[in-house]
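To begin, one chain is listed below as C-alpha coordinates, in the form predicted alone.
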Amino acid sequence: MRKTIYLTTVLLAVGVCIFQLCPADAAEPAATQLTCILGAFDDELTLLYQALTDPKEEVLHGIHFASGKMKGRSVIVCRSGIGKVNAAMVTALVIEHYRPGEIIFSGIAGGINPDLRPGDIVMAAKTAQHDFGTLTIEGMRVDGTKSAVTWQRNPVFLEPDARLMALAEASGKRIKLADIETGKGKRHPKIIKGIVVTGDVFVASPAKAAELRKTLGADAVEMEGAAVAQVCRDLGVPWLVIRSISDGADANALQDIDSFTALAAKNSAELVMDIVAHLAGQAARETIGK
(Lines of atoms letter the chains of each structure in order from A and count residues from 1; the text may use other names and numbers.)
(Lines give C-alpha, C1' and ligand atoms only; values in the text may rest on other atoms or scores of the structure.)
Protein backbone atom coordinates (compact mmCIF):
# COMPACT_ATOMS: atom_id res chain seq x y z
CA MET A 1 0.00 0.00 0.00
CA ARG A 2 2.78 2.40 0.99
CA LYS A 3 4.65 1.53 -2.24
CA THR A 4 1.52 2.30 -4.29
CA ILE A 5 1.06 5.68 -2.59
CA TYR A 6 4.75 6.47 -3.05
CA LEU A 7 4.69 5.60 -6.78
CA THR A 8 1.52 7.62 -7.32
CA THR A 9 3.08 10.63 -5.63
CA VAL A 10 6.22 10.35 -7.75
CA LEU A 11 4.21 10.06 -10.96
CA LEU A 12 2.10 13.07 -10.05
CA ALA A 13 5.24 15.08 -9.27
CA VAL A 14 6.80 14.12 -12.60
CA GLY A 15 3.60 15.03 -14.39
CA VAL A 16 3.50 18.46 -12.78
CA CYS A 17 7.13 19.07 -13.76
CA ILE A 18 6.47 18.07 -17.37
CA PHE A 19 3.40 20.32 -17.48
CA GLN A 20 5.38 23.26 -16.13
CA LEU A 21 8.23 22.72 -18.56
CA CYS A 22 5.95 22.17 -21.55
CA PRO A 23 2.85 24.37 -21.24
CA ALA A 24 0.06 23.68 -23.71
CA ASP A 25 0.37 27.09 -25.40
CA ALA A 26 4.06 26.64 -26.14
CA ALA A 27 3.49 23.19 -27.62
CA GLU A 28 0.63 24.24 -29.87
CA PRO A 29 1.78 24.39 -33.51
CA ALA A 30 1.02 27.23 -35.91
CA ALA A 31 -2.22 26.84 -37.88
CA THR A 32 -0.57 26.75 -41.30
CA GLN A 33 -3.95 26.67 -43.08
CA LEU A 34 -4.84 30.15 -41.81
CA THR A 35 -3.71 33.47 -43.27
CA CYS A 36 -4.03 36.79 -41.44
CA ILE A 37 -4.41 39.98 -43.49
CA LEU A 38 -3.89 43.30 -41.74
CA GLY A 39 -4.56 46.86 -42.85
CA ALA A 40 -4.16 50.08 -40.90
CA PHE A 41 -7.68 51.46 -41.46
CA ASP A 42 -11.00 50.37 -42.93
CA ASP A 43 -10.50 51.93 -46.39
CA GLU A 44 -7.50 49.66 -46.89
CA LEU A 45 -9.58 46.60 -46.05
CA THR A 46 -12.95 47.25 -47.77
CA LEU A 47 -12.35 44.94 -50.73
CA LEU A 48 -10.86 42.25 -48.48
CA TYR A 49 -13.85 42.29 -46.13
CA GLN A 50 -16.17 42.03 -49.14
CA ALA A 51 -14.24 39.03 -50.46
CA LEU A 52 -14.93 36.95 -47.32
CA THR A 53 -17.49 34.17 -47.61
CA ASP A 54 -19.49 33.13 -44.54
CA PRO A 55 -17.87 35.93 -42.49
CA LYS A 56 -17.88 35.83 -38.70
CA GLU A 57 -16.70 38.45 -36.22
CA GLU A 58 -14.81 38.03 -32.98
CA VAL A 59 -13.78 40.83 -30.62
CA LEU A 60 -10.61 40.43 -28.53
CA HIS A 61 -9.66 43.22 -26.14
CA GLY A 62 -11.82 45.57 -28.20
CA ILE A 63 -10.13 44.63 -31.52
CA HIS A 64 -12.49 43.31 -34.22
CA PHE A 65 -11.40 40.25 -36.23
CA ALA A 66 -13.34 39.06 -39.27
CA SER A 67 -12.88 35.41 -40.23
CA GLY A 68 -14.08 33.46 -43.24
CA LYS A 69 -12.94 31.93 -46.50
CA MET A 70 -11.16 33.86 -49.24
CA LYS A 71 -10.32 32.17 -52.52
CA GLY A 72 -10.78 28.84 -50.73
CA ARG A 73 -8.42 29.63 -47.84
CA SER A 74 -9.29 30.35 -44.21
CA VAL A 75 -8.37 33.93 -43.41
CA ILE A 76 -8.56 36.51 -40.64
CA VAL A 77 -8.92 40.15 -41.70
CA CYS A 78 -8.25 42.84 -39.12
CA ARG A 79 -7.74 46.58 -38.82
CA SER A 80 -4.47 47.20 -36.99
CA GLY A 81 -4.82 50.91 -36.44
CA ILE A 82 -2.37 53.54 -37.65
CA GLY A 83 1.22 53.62 -36.41
CA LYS A 84 3.84 51.21 -35.16
CA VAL A 85 2.52 50.65 -31.64
CA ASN A 86 -0.99 49.81 -32.82
CA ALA A 87 0.33 47.52 -35.55
CA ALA A 88 2.68 45.69 -33.18
CA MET A 89 -0.04 45.21 -30.56
CA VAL A 90 -2.55 43.73 -33.00
CA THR A 91 0.10 41.56 -34.67
CA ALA A 92 1.10 40.04 -31.33
CA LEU A 93 -2.56 39.51 -30.40
CA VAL A 94 -3.42 37.74 -33.65
CA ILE A 95 -0.35 35.50 -33.40
CA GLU A 96 -1.13 34.52 -29.81
CA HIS A 97 -4.83 33.87 -30.38
CA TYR A 98 -5.09 32.55 -33.95
CA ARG A 99 -1.58 31.20 -34.63
CA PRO A 100 -1.69 32.01 -38.37
CA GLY A 101 0.58 30.39 -40.89
CA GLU A 102 1.50 33.84 -42.25
CA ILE A 103 0.63 37.52 -41.90
CA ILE A 104 0.24 39.81 -44.91
CA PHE A 105 -0.09 43.58 -44.57
CA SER A 106 -2.06 45.31 -47.32
CA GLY A 107 -2.35 49.05 -47.66
CA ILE A 108 -1.26 52.38 -49.07
CA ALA A 109 2.03 54.26 -48.94
CA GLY A 110 3.80 57.41 -50.02
CA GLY A 111 5.94 56.91 -53.10
CA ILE A 112 9.57 58.00 -52.79
CA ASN A 113 10.90 56.31 -55.92
CA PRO A 114 10.42 58.98 -58.64
CA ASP A 115 9.31 56.32 -61.12
CA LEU A 116 6.26 55.40 -59.01
CA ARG A 117 2.82 56.93 -59.42
CA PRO A 118 -0.53 56.50 -57.60
CA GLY A 119 -1.84 52.97 -58.02
CA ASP A 120 1.60 51.40 -58.48
CA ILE A 121 2.54 48.61 -56.06
CA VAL A 122 5.68 47.94 -54.03
CA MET A 123 6.19 44.42 -52.71
CA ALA A 124 8.51 44.93 -49.74
CA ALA A 125 11.71 42.98 -50.35
CA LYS A 126 13.04 44.82 -47.30
CA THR A 127 11.54 47.04 -44.64
CA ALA A 128 13.07 49.18 -41.90
CA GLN A 129 12.05 51.65 -39.20
CA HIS A 130 13.35 54.98 -40.46
CA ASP A 131 12.75 56.74 -37.14
CA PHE A 132 14.48 54.24 -34.82
CA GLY A 133 18.12 54.86 -33.99
CA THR A 134 20.42 57.59 -32.73
CA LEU A 135 20.02 61.30 -33.40
CA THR A 136 23.43 62.97 -33.48
CA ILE A 137 24.78 66.34 -34.55
CA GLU A 138 25.38 64.82 -37.98
CA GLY A 139 21.75 63.69 -38.22
CA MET A 140 19.75 60.49 -37.80
CA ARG A 141 21.55 57.14 -37.73
CA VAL A 142 19.04 54.33 -38.25
CA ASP A 143 19.69 51.23 -36.13
CA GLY A 144 18.05 47.85 -35.79
CA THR A 145 16.01 47.24 -32.66
CA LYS A 146 16.98 44.69 -30.05
CA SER A 147 14.74 41.64 -30.06
CA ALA A 148 12.55 41.41 -26.96
CA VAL A 149 12.86 37.62 -27.25
CA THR A 150 16.63 37.12 -27.70
CA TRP A 151 17.93 40.58 -26.74
CA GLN A 152 20.10 40.38 -29.85
CA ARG A 153 20.26 43.28 -32.29
CA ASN A 154 17.96 42.85 -35.26
CA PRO A 155 19.27 43.97 -38.64
CA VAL A 156 18.20 47.41 -39.83
CA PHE A 157 16.46 45.86 -42.83
CA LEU A 158 14.07 42.95 -42.27
CA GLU A 159 13.35 40.61 -45.16
CA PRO A 160 10.04 38.80 -45.71
CA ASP A 161 9.43 35.10 -46.03
CA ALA A 162 10.99 33.90 -49.29
CA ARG A 163 8.04 31.64 -50.15
CA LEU A 164 5.54 34.48 -49.73
CA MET A 165 7.68 36.82 -51.81
CA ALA A 166 7.92 34.22 -54.57
CA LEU A 167 4.13 33.87 -54.55
CA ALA A 168 3.79 37.67 -54.66
CA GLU A 169 6.13 37.90 -57.65
CA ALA A 170 4.14 35.21 -59.47
CA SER A 171 0.90 37.04 -58.69
CA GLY A 172 2.41 40.33 -59.84
CA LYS A 173 3.18 38.84 -63.26
CA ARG A 174 -0.28 37.33 -63.66
CA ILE A 175 -2.71 39.79 -62.10
CA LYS A 176 -4.60 42.16 -64.40
CA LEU A 177 -5.01 45.53 -62.70
CA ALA A 178 -7.19 48.17 -64.36
CA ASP A 179 -5.49 50.92 -66.33
CA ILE A 180 -5.34 54.33 -64.63
CA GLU A 181 -6.66 57.47 -66.30
CA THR A 182 -4.20 60.38 -66.18
CA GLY A 183 -3.97 63.81 -67.79
CA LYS A 184 -1.67 62.24 -70.37
CA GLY A 185 -3.89 59.25 -71.10
CA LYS A 186 -4.06 55.75 -69.65
CA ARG A 187 -1.20 54.06 -67.85
CA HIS A 188 -0.88 50.54 -66.48
CA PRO A 189 0.10 50.21 -62.78
CA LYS A 190 3.64 49.06 -62.09
CA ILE A 191 4.38 46.26 -59.62
CA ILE A 192 7.93 46.22 -58.26
CA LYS A 193 10.01 44.67 -55.49
CA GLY A 194 11.46 47.40 -53.35
CA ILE A 195 12.32 48.89 -49.99
CA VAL A 196 9.45 50.08 -47.80
CA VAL A 197 10.35 52.12 -44.72
CA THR A 198 8.18 52.72 -41.67
CA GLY A 199 7.88 55.55 -39.15
CA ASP A 200 5.42 57.15 -36.78
CA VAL A 201 5.08 60.25 -38.92
CA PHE A 202 3.08 60.94 -42.07
CA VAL A 203 5.69 62.14 -44.54
CA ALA A 204 4.53 65.14 -46.57
CA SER A 205 7.96 66.68 -47.09
CA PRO A 206 10.04 66.57 -50.29
CA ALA A 207 13.20 67.04 -48.18
CA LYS A 208 12.38 64.08 -45.90
CA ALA A 209 11.38 61.91 -48.86
CA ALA A 210 14.70 62.69 -50.57
CA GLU A 211 16.58 61.88 -47.35
CA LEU A 212 14.86 58.49 -47.02
CA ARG A 213 15.61 57.74 -50.66
CA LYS A 214 19.28 58.68 -50.24
CA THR A 215 20.03 57.09 -46.86
CA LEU A 216 17.86 53.96 -46.99
CA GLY A 217 17.18 53.51 -50.69
CA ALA A 218 13.47 53.67 -49.92
CA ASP A 219 10.88 53.25 -52.63
CA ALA A 220 7.89 53.91 -50.36
CA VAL A 221 7.15 55.12 -46.83
CA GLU A 222 4.32 54.14 -44.47
CA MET A 223 3.56 53.77 -40.75
CA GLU A 224 3.11 50.06 -39.86
CA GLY A 225 5.01 47.53 -41.98
CA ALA A 226 8.36 47.28 -40.17
CA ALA A 227 6.62 46.96 -36.79
CA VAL A 228 4.59 44.01 -38.08
CA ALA A 229 7.77 42.55 -39.57
CA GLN A 230 9.68 42.83 -36.28
CA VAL A 231 6.96 41.09 -34.25
CA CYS A 232 6.62 38.34 -36.84
CA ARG A 233 10.40 37.85 -37.00
CA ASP A 234 10.74 37.61 -33.23
CA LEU A 235 7.77 35.23 -32.89
CA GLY A 236 8.64 33.06 -35.88
CA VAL A 237 5.71 33.85 -38.21
CA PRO A 238 6.22 34.37 -41.97
CA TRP A 239 5.25 37.86 -43.15
CA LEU A 240 4.86 40.00 -46.23
CA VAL A 241 4.10 43.71 -46.76
CA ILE A 242 2.29 44.89 -49.89
CA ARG A 243 1.83 48.63 -50.46
CA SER A 244 0.22 50.62 -53.26
CA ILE A 245 1.12 54.26 -53.83
CA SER A 246 -1.44 56.87 -52.78
CA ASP A 247 0.77 59.99 -52.83
CA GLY A 248 4.29 61.25 -53.39
CA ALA A 249 5.21 61.90 -49.73
CA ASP A 250 5.60 65.53 -50.81
CA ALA A 251 3.88 68.88 -50.31
CA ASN A 252 0.75 67.56 -52.08
CA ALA A 253 0.58 64.35 -50.05
CA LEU A 254 -2.37 65.34 -47.88
CA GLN A 255 -4.45 66.24 -50.94
CA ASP A 256 -3.32 63.25 -53.02
CA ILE A 257 -4.04 60.71 -50.30
CA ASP A 258 -7.69 61.79 -50.33
CA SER A 259 -7.81 61.44 -54.12
CA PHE A 260 -5.98 58.14 -54.53
CA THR A 261 -6.57 56.07 -51.36
CA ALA A 262 -9.44 54.10 -52.92
CA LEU A 263 -7.40 53.27 -56.04
CA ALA A 264 -4.28 52.33 -54.11
CA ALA A 265 -6.14 50.25 -51.52
CA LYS A 266 -7.97 48.38 -54.29
CA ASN A 267 -4.80 47.52 -56.21
CA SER A 268 -2.99 46.33 -53.07
CA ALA A 269 -5.99 44.22 -52.03
CA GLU A 270 -6.30 42.63 -55.48
CA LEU A 271 -2.67 41.53 -55.41
CA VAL A 272 -3.06 40.17 -51.86
CA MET A 273 -6.18 38.21 -52.83
CA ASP A 274 -4.29 36.59 -55.69
CA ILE A 275 -1.50 35.61 -53.28
CA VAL A 276 -4.13 34.09 -50.98
CA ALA A 277 -5.53 32.10 -53.91
CA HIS A 278 -2.01 30.73 -54.50
CA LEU A 279 -1.73 29.78 -50.83
CA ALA A 280 -5.06 27.95 -51.04
CA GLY A 281 -3.94 26.03 -54.13
CA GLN A 282 -0.59 25.21 -52.57
CA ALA A 283 -2.27 23.88 -49.43
CA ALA A 284 -4.66 21.77 -51.50
CA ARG A 285 -1.79 20.21 -53.43
CA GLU A 286 0.07 19.45 -50.22
CA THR A 287 -3.03 17.78 -48.77
CA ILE A 288 -3.51 15.61 -51.87
CA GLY A 289 0.16 14.63 -51.75
CA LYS A 290 -0.10 13.26 -48.20
Given for the second form:
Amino acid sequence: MRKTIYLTTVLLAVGVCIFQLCPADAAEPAATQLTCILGAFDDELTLLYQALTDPKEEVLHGIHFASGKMKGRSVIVCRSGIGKVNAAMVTALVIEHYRPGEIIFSGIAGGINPDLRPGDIVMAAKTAQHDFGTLTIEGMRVDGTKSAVTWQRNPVFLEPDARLMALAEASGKRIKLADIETGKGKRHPKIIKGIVVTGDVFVASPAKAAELRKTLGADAVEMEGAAVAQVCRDLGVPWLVIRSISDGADANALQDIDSFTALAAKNSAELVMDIVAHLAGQAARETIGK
Ligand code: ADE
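Now the other one: the form predicted together with adenine, given that the block above is the form predicted alone.
Expanding to the full complex; the earlier chain stays at the top.
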Protein backbone atom coordinates (compact mmCIF):
# COMPACT_ATOMS: atom_id res chain seq x y z
CA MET A 1 0.00 0.00 0.00
CA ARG A 2 2.75 2.40 1.06
CA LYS A 3 4.63 1.50 -2.13
CA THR A 4 1.53 2.39 -4.24
CA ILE A 5 1.17 5.77 -2.49
CA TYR A 6 4.88 6.45 -3.00
CA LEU A 7 4.70 5.52 -6.70
CA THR A 8 1.56 7.63 -7.24
CA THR A 9 3.25 10.62 -5.57
CA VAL A 10 6.36 10.24 -7.75
CA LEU A 11 4.25 9.95 -10.93
CA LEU A 12 2.22 13.04 -9.99
CA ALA A 13 5.38 15.02 -9.28
CA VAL A 14 6.88 13.99 -12.63
CA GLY A 15 3.61 14.96 -14.35
CA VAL A 16 3.61 18.41 -12.75
CA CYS A 17 7.28 18.93 -13.76
CA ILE A 18 6.59 17.95 -17.39
CA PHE A 19 3.56 20.30 -17.48
CA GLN A 20 5.64 23.17 -16.14
CA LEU A 21 8.51 22.51 -18.50
CA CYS A 22 6.19 22.54 -21.53
CA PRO A 23 3.72 25.42 -20.95
CA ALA A 24 3.56 26.21 -24.66
CA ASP A 25 2.64 22.67 -25.65
CA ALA A 26 0.07 22.50 -22.87
CA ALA A 27 -1.50 25.76 -24.12
CA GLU A 28 -1.59 24.77 -27.78
CA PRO A 29 -5.10 23.35 -28.31
CA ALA A 30 -6.86 26.37 -26.76
CA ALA A 31 -4.49 28.86 -28.39
CA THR A 32 -5.53 27.89 -31.92
CA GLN A 33 -8.78 29.76 -31.15
CA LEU A 34 -6.83 32.98 -30.62
CA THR A 35 -6.29 35.51 -33.41
CA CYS A 36 -3.47 38.05 -33.29
CA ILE A 37 -4.02 41.36 -35.07
CA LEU A 38 -0.96 43.50 -35.71
CA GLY A 39 -0.68 47.07 -36.91
CA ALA A 40 2.48 49.14 -37.22
CA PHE A 41 1.38 52.26 -35.32
CA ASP A 42 -1.48 53.50 -33.13
CA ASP A 43 -3.56 55.13 -35.90
CA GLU A 44 -3.79 51.74 -37.62
CA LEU A 45 -5.07 50.13 -34.43
CA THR A 46 -7.49 52.72 -32.95
CA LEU A 47 -10.70 51.02 -34.14
CA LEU A 48 -9.37 47.57 -33.32
CA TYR A 49 -8.56 48.55 -29.73
CA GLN A 50 -12.01 50.16 -29.42
CA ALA A 51 -13.68 46.95 -30.60
CA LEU A 52 -12.19 44.90 -27.73
CA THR A 53 -14.57 43.87 -24.99
CA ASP A 54 -13.16 43.16 -21.52
CA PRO A 55 -9.70 44.37 -22.60
CA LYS A 56 -6.60 43.46 -20.62
CA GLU A 57 -3.03 44.55 -21.19
CA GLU A 58 0.22 42.67 -20.83
CA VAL A 59 3.66 44.15 -21.45
CA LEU A 60 6.45 41.85 -22.63
CA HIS A 61 9.90 43.29 -23.21
CA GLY A 62 8.28 46.75 -23.40
CA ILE A 63 5.78 45.70 -26.10
CA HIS A 64 2.09 46.19 -25.18
CA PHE A 65 -0.30 43.33 -25.97
CA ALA A 66 -4.02 44.03 -25.58
CA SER A 67 -6.20 40.96 -25.22
CA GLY A 68 -9.96 40.60 -25.14
CA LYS A 69 -12.92 39.50 -27.23
CA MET A 70 -13.67 40.92 -30.66
CA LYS A 71 -16.93 39.85 -32.33
CA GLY A 72 -16.96 36.78 -30.09
CA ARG A 73 -13.39 35.72 -30.83
CA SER A 74 -10.43 35.85 -28.45
CA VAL A 75 -7.88 38.25 -29.90
CA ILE A 76 -4.56 39.87 -29.13
CA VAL A 77 -4.09 43.32 -30.65
CA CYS A 78 -0.56 44.61 -30.79
CA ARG A 79 1.47 47.48 -32.24
CA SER A 80 4.45 46.05 -34.06
CA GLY A 81 6.30 49.29 -34.71
CA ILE A 82 7.32 50.49 -38.16
CA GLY A 83 9.63 48.53 -40.46
CA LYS A 84 10.66 44.94 -41.04
CA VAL A 85 12.86 44.42 -37.98
CA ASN A 86 10.21 45.67 -35.55
CA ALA A 87 7.51 43.65 -37.29
CA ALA A 88 9.62 40.47 -37.26
CA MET A 89 10.55 40.88 -33.60
CA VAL A 90 6.98 41.41 -32.42
CA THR A 91 5.65 38.60 -34.63
CA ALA A 92 8.14 36.14 -33.12
CA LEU A 93 7.34 37.37 -29.61
CA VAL A 94 3.58 37.03 -30.02
CA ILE A 95 3.92 33.55 -31.51
CA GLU A 96 6.25 32.35 -28.76
CA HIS A 97 4.18 33.79 -25.92
CA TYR A 98 0.56 33.45 -27.09
CA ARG A 99 0.64 30.71 -29.80
CA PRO A 100 -2.08 32.42 -31.89
CA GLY A 101 -3.96 30.33 -34.44
CA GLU A 102 -3.36 33.04 -37.04
CA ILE A 103 -1.88 36.51 -37.44
CA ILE A 104 -3.61 39.22 -39.44
CA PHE A 105 -1.84 42.48 -40.23
CA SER A 106 -4.07 45.53 -40.67
CA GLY A 107 -2.80 48.85 -41.93
CA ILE A 108 -2.19 51.44 -44.60
CA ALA A 109 -0.09 51.31 -47.77
CA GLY A 110 1.09 53.36 -50.70
CA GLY A 111 -0.92 52.58 -53.82
CA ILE A 112 1.12 51.57 -56.86
CA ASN A 113 -1.61 50.14 -59.07
CA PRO A 114 -2.91 53.26 -60.87
CA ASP A 115 -6.52 52.10 -60.40
CA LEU A 116 -6.24 52.38 -56.61
CA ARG A 117 -7.32 55.48 -54.67
CA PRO A 118 -7.20 56.37 -50.94
CA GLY A 119 -9.45 54.10 -48.92
CA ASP A 120 -9.33 51.20 -51.42
CA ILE A 121 -8.20 47.89 -49.96
CA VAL A 122 -5.62 45.37 -51.13
CA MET A 123 -5.85 41.88 -49.64
CA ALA A 124 -2.33 40.53 -50.13
CA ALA A 125 -2.48 37.41 -52.31
CA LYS A 126 1.34 37.64 -52.36
CA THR A 127 3.96 39.60 -50.47
CA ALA A 128 7.65 40.15 -51.24
CA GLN A 129 10.49 42.12 -49.66
CA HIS A 130 11.37 44.57 -52.41
CA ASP A 131 14.64 45.60 -50.69
CA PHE A 132 16.09 42.09 -50.23
CA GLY A 133 18.35 41.04 -53.07
CA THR A 134 21.34 42.02 -55.15
CA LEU A 135 22.17 45.46 -56.42
CA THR A 136 23.71 45.01 -59.88
CA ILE A 137 24.73 47.53 -62.51
CA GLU A 138 21.30 46.90 -64.05
CA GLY A 139 19.63 47.83 -60.77
CA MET A 140 17.93 45.94 -57.97
CA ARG A 141 17.32 42.22 -58.39
CA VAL A 142 14.96 40.96 -55.70
CA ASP A 143 15.94 37.54 -54.32
CA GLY A 144 14.07 35.21 -52.01
CA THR A 145 15.13 35.43 -48.37
CA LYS A 146 16.78 32.42 -46.74
CA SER A 147 14.97 30.64 -43.93
CA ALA A 148 16.84 30.84 -40.62
CA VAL A 149 15.18 27.53 -39.69
CA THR A 150 15.75 25.33 -42.75
CA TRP A 151 18.51 27.35 -44.43
CA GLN A 152 16.55 26.86 -47.67
CA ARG A 153 15.79 29.80 -49.93
CA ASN A 154 12.24 31.10 -49.61
CA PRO A 155 10.31 32.07 -52.72
CA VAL A 156 10.41 35.79 -53.56
CA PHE A 157 6.62 35.89 -53.11
CA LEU A 158 5.05 34.43 -49.99
CA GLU A 159 1.37 33.51 -50.08
CA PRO A 160 -1.07 33.78 -47.19
CA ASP A 161 -3.10 30.99 -45.68
CA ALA A 162 -5.73 29.92 -48.24
CA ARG A 163 -8.52 29.62 -45.64
CA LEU A 164 -7.87 33.13 -44.31
CA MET A 165 -7.78 34.53 -47.84
CA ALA A 166 -11.09 32.81 -48.67
CA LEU A 167 -12.61 34.37 -45.53
CA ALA A 168 -11.20 37.77 -46.51
CA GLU A 169 -12.68 37.49 -50.00
CA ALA A 170 -16.08 36.61 -48.55
CA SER A 171 -15.79 39.54 -46.11
CA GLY A 172 -14.80 41.83 -48.97
CA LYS A 173 -18.03 40.96 -50.80
CA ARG A 174 -20.15 41.31 -47.68
CA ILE A 175 -19.00 44.43 -45.82
CA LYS A 176 -20.50 47.80 -46.49
CA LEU A 177 -17.73 50.40 -46.33
CA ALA A 178 -18.80 54.04 -46.34
CA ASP A 179 -18.64 55.93 -49.65
CA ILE A 180 -15.70 58.32 -49.95
CA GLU A 181 -16.20 62.02 -50.67
CA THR A 182 -13.72 62.98 -53.41
CA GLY A 183 -14.53 66.58 -54.29
CA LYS A 184 -15.84 65.24 -57.64
CA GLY A 185 -18.63 63.29 -55.98
CA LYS A 186 -18.76 60.11 -53.96
CA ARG A 187 -17.03 56.86 -54.79
CA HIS A 188 -17.27 53.44 -53.26
CA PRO A 189 -13.98 51.91 -52.02
CA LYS A 190 -12.62 49.07 -54.14
CA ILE A 191 -11.41 45.84 -52.57
CA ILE A 192 -8.94 43.79 -54.62
CA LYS A 193 -6.64 40.79 -54.19
CA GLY A 194 -3.15 41.90 -55.10
CA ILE A 195 0.59 42.02 -54.62
CA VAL A 196 1.84 43.92 -51.58
CA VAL A 197 5.56 44.62 -51.41
CA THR A 198 7.48 45.47 -48.26
CA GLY A 199 10.71 47.34 -47.59
CA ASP A 200 12.44 49.49 -45.02
CA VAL A 201 11.74 52.70 -46.94
CA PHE A 202 8.76 55.02 -47.18
CA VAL A 203 8.28 55.31 -50.95
CA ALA A 204 7.58 58.87 -52.07
CA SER A 205 9.09 58.48 -55.53
CA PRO A 206 7.19 57.93 -58.80
CA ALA A 207 10.33 56.30 -60.26
CA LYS A 208 10.56 53.74 -57.43
CA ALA A 209 6.81 53.11 -57.57
CA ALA A 210 7.06 52.46 -61.33
CA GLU A 211 10.01 50.09 -60.77
CA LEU A 212 8.06 48.12 -58.12
CA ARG A 213 5.09 47.89 -60.50
CA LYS A 214 7.28 46.77 -63.42
CA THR A 215 9.60 44.32 -61.65
CA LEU A 216 7.27 42.83 -59.02
CA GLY A 217 3.79 43.67 -60.32
CA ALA A 218 3.17 45.51 -57.04
CA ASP A 219 -0.26 46.91 -56.27
CA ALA A 220 0.76 48.46 -52.96
CA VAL A 221 3.87 49.12 -50.90
CA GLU A 222 4.31 49.13 -47.14
CA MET A 223 6.98 48.40 -44.53
CA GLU A 224 6.01 45.29 -42.52
CA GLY A 225 3.82 42.71 -44.27
CA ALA A 226 6.42 40.43 -45.89
CA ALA A 227 8.50 40.39 -42.68
CA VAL A 228 5.49 39.14 -40.71
CA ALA A 229 4.88 36.59 -43.48
CA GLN A 230 8.46 35.31 -43.36
CA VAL A 231 8.40 34.78 -39.59
CA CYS A 232 4.98 33.11 -39.77
CA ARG A 233 6.22 30.81 -42.52
CA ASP A 234 9.24 29.76 -40.48
CA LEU A 235 7.20 29.26 -37.30
CA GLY A 236 4.21 27.60 -38.98
CA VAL A 237 1.51 30.18 -38.27
CA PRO A 238 -1.18 31.09 -40.85
CA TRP A 239 -1.05 34.77 -41.81
CA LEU A 240 -2.88 37.39 -43.82
CA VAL A 241 -2.05 41.01 -44.71
CA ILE A 242 -4.81 43.57 -45.30
CA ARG A 243 -3.88 47.09 -46.41
CA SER A 244 -5.84 50.15 -47.38
CA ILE A 245 -4.40 52.92 -49.51
CA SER A 246 -3.28 56.16 -47.83
CA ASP A 247 -1.18 57.69 -50.64
CA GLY A 248 0.18 57.06 -54.13
CA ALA A 249 3.84 56.40 -53.13
CA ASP A 250 4.60 59.50 -55.22
CA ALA A 251 5.81 63.07 -54.67
CA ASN A 252 2.61 63.88 -52.68
CA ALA A 253 2.85 60.78 -50.49
CA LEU A 254 4.02 62.56 -47.35
CA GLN A 255 1.11 65.04 -47.49
CA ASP A 256 -1.45 62.43 -48.58
CA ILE A 257 -0.59 60.07 -45.75
CA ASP A 258 -1.59 62.81 -43.30
CA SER A 259 -4.90 63.37 -45.08
CA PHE A 260 -5.88 59.74 -45.66
CA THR A 261 -4.41 57.61 -42.85
CA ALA A 262 -7.61 57.75 -40.76
CA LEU A 263 -9.80 56.67 -43.70
CA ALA A 264 -7.41 53.92 -44.82
CA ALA A 265 -6.84 52.58 -41.29
CA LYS A 266 -10.61 52.48 -40.71
CA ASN A 267 -11.37 50.60 -43.95
CA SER A 268 -8.63 48.05 -43.30
CA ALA A 269 -9.76 47.54 -39.69
CA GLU A 270 -13.40 47.10 -40.76
CA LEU A 271 -12.48 44.35 -43.18
CA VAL A 272 -10.28 42.66 -40.56
CA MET A 273 -13.08 42.83 -37.95
CA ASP A 274 -15.46 41.14 -40.37
CA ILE A 275 -12.89 38.38 -40.96
CA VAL A 276 -12.54 37.96 -37.18
CA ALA A 277 -16.35 37.73 -36.82
CA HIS A 278 -16.37 34.90 -39.33
CA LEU A 279 -13.46 33.11 -37.67
CA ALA A 280 -15.58 33.23 -34.48
CA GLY A 281 -18.59 31.86 -36.38
CA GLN A 282 -16.55 29.05 -37.93
CA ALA A 283 -15.06 28.09 -34.55
CA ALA A 284 -18.54 28.02 -33.00
CA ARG A 285 -19.88 25.78 -35.80
CA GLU A 286 -16.86 23.45 -35.45
CA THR A 287 -17.50 23.17 -31.68
CA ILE A 288 -21.20 22.37 -32.20
CA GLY A 289 -20.29 19.84 -34.89
CA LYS A 290 -17.97 17.96 -32.52
N1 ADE B 1 2.80 52.98 -45.99
C2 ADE B 1 1.88 53.87 -46.41
N3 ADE B 1 2.32 54.53 -47.50
C4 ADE B 1 3.55 54.05 -47.76
C5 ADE B 1 4.52 54.34 -48.72
N6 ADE B 1 4.31 55.27 -49.65
N7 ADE B 1 5.69 53.65 -48.70
C8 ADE B 1 5.91 52.72 -47.75
N9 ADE B 1 5.04 52.41 -46.81
C10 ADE B 1 3.86 53.06 -46.80
